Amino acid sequence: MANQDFRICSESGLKVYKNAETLIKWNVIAALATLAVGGLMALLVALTRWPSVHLLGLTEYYRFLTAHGVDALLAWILFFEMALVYFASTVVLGTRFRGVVVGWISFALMLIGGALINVIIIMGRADVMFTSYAPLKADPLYYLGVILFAVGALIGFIMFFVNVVYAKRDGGFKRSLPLGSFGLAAASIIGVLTLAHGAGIFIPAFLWSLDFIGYIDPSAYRLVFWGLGHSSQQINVCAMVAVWYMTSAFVVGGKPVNEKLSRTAFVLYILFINLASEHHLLVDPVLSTWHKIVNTSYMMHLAVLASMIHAFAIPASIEVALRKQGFRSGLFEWFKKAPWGNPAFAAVALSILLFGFLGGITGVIFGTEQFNIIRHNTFAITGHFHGTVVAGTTIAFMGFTYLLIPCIFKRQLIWKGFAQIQPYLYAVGVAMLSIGMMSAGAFGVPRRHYDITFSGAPFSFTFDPAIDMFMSMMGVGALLAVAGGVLFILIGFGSMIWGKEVK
């Protein structure tokens, strides 16, 4: 390949192939597209589930929550994690993108799968929110574009290891994969996995939408539905740990002190995290008690075992390239002397701390059999998965974004000063938001009715008064997260167009 065809980015020193460089940025283009249009539903959403304000009516708000979770828990986060997985299989190998066409097919499918299904959604035909547990019936579009965006997400992940394979050939790595690029791929791993549970479920789904089938099992459609929905939510864990070891890589040159274990953590992610899925079967009374013991008494944690290995070996990792670079006076002169107006430093560092005491610890303890019986309709279970999703993996990639726009978009960033106060801004809202929702679960308070004063209904019921503060509390961190959300949107964008060219 002539050289003409790829570039060394002036920031990394990392040869990007323009094929593969397209393809990245438009990927995060929709990415940053869709989380615009995600966090406008979030914050309809928060909006009426705050009791002091109790925005929308009963149809808008399941219509938007609807719309919510397929925009921010499902397409702004699959769209990156299909540049990060083509940024990991040809930047960081030095190759090209193998098989470009597939890939554009890739992008094209999930693009029209995504439009179709908030389409479908704003027009009303698809109020079942997202897990549209059967017997709820969507309009056969709303399957249909589910389809089309899982099938375009699967061959991203394919092309992910096609692009490994040329690259092995072509030299681009020697023995193992580099480790960022390792993670990503326990993240297609475990994609591939997903996704076909996907298809196990709403090609059925598709099928009985159009009558072809005359009906769906709701405890089999939850038993298959979680080994899509809560395992792209292990997708998202290794791709976000992944962004931690790049990220810490690429701004403080920081490499794990045994990088063996820390690839074996990777390991234990593909052979045991999809476990967890099963605690939002916890309830359900399909499995007998003695699976669910072991399900979620010993088999899970050697996920939770990988999650701690990562947990410890990346901030070693930072501390010892810090003490390196010569700030070694105490114990902690590393930490005081950390670029935390780095905004891509400063989002790992906040996702690490979130994920792991916000997402990480009440995962563990949601998700224990007798715990989970108490907890799991309430509110606290949305505090949980703000606390991963949001707290941990959106900070993560929100953070790689600011290394992507110059090595990438090859543009600095504009305003500078509210890039690096974007993330802590987001994380403390983010923050608030997940310890109001658990806090209210705590009391009781439901985890998807819109109206939790119950008015109009024939009985009374009022809370714990505690439940004011604990929603207000929620309420405000929405708004301080939606202005954070809004920041970086503005700044991302913003960047790509008007940031002053990188050379």
Second form
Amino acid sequence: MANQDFRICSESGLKVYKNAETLIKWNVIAALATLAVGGLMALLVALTRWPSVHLLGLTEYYRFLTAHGVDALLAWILFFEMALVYFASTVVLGTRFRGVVVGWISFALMLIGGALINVIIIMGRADVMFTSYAPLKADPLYYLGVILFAVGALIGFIMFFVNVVYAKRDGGFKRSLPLGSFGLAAASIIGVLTLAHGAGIFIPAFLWSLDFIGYIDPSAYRLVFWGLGHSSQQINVCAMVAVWYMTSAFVVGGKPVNEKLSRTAFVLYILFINLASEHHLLVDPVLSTWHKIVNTSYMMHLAVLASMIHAFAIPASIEVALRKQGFRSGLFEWFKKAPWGNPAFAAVALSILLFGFLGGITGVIFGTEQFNIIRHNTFAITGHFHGTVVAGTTIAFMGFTYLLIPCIFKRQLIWKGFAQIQPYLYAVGVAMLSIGMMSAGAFGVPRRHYDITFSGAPFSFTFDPAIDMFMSMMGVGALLAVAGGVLFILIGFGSMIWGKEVK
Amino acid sequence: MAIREPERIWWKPFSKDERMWVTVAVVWMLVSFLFMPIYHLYGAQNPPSETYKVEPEAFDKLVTKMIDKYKVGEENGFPIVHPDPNEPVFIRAQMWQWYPIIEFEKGKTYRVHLSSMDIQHGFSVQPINLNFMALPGYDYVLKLTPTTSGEFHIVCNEYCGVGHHTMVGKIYVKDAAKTAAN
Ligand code: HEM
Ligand SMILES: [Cu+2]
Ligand SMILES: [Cu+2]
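Please show me the structure of the same protein in the form predicted together with its partner chain, now that we have looked at it in the form predicted alone.
So here's everything in the complex, that chain up top.
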């Protein structure tokens, strides 16, 4: 094996193999591109939901909302996670990518699948939202696109394990994986389980759209769909937490106080989080009360325990590392002296804060049986998951992009000043968006709804006028978040193209 | 470090801070745990689970029968029905209406049967914000006791096609004394 196959990253000292590097690059590029599309859709949809703007027409609103869900939640997140699992199974371990052709096949499938879904949605053949609840039917090519995309992602998660097995043989690690890779191993395990649910629902739906199957039970559809739809959010949580640990290690040299605790927490995610998926079905018919209580409330709390552990371990590791660097006076000197101007660090700090206080807490509350009655399908739910998957996962991934650009793309960031404020701008925007949505939802404002003045309805109904303020808060938050998102995309692509080369 | 393999022995005992945090988290979790069934058993408002399979046509017949028997008026082309609290009440979801208008009596307990004729709809009673799913093929039985009189609306909060935002229905709750004259 020739030595020219790899280089040493000057920032982190990690050994980067060429074949892994190229694959990671392209997955990051695809992720940023789909985030840009998803973000544009977000702007249009948000400006439609803002009653004083009400931008789009009726069909465009539902069409673009479907596209926003798919591009942001499916495409951006999964492409970035592919980059992460490849990074953690090769670069972190200092080993090569095994079977890189398979990695490219996975990438191609995701690209083709993603493009197909988008084309079909824009053609107006799949105005069904990303949930496509049966018996609402889309064009067969829509389901095919989802299947191709999901198979691609499944292959990617499997390649994680292949790489890890070979890395062990090649001496990439001796006994235990580094914690970051361990977290992504948890993500990959959940990924494989989850995408199996995906096959379990999208293959029948595909056959049904082709008339090979006559009937899909709507209740069963919801159950299996959320086995995919919610459990995949736990891939995101694991990947996000792994990014928290890795960023803290890269930026301040943070080291978990006790690896036992952090690793146990990841195992709790694997064991219990899938069951929490059923909180989507709390006000559905069919499922019995005890079934709901055991699956959601009970098991969910064991997963929450895991998050509580990480919420302790990561700030603790940062504090210990900064104190070691000499910031010891008083209780909070380390906090004041933390690298707040480093966008990767700032992103992780904001991600931890907002994920915990906005997304996490509301998730636990809305996930209880009784509270769900007064929040199900309202705008509050949309507010909750913009607190998790946007304020948590997306911001963390944005921060990690700022580390990947020097390490993998070998470029320095352009516009350093803008990069410094980007995480704050985006975080403030998303927080306002999310709180606006949650508050409006508390007054009953529904999600996925074109016109909350109900024009053309047989009976007129007006919500409490207080919602005007909250809907405007959502709108202003959306504008700020989109500004932060545009900055991120510009800095990301700009640095890849024009950034000074890192030697 | 999270990007380096841990030292040989990382299965170390917990430190004092860690033990404290985990203990507090576990206790908090157990309290929340216990509250799930406790609230279900002693609380006043729980999601029901009583469900039957039903064909849309059969459900539709039950709706019509109820209307024939208990119709007391009409509003915007929708029949107003004042059913007997001892008999089942049916509300039909369909693209894009909630049918018919039901007039309940305050303080009486009703069994409301909810089902859809076509696709999934979201049964959302406003302004009190009570939300349940209406699925085709299933009859979902909600045990409902209205406690405030007045006018309520049913909004659809599951996307159900281009008319989704026009799917608004109505419910009246009358004080028992006033309706006795009917
Ligand atoms: C600039 C940032 C963003 C803004 C302003 C924004 C705004 C919105 C708005 C207004 C809705 C519409 C809700 C409705 O009408 O029911 C929505 C839905 C949604 N958003 Fe975002 N969003 C942003 C970023 C993201 C990201 C990064 C993700 C995923 C990682 C995401 C995932 C979703 C999902 C899954 C839905 C639900 C779609 C559905 O109900 O079918 N959003 N967003
Ligand atoms: Cu509807
Ligand atoms: Cu609807």
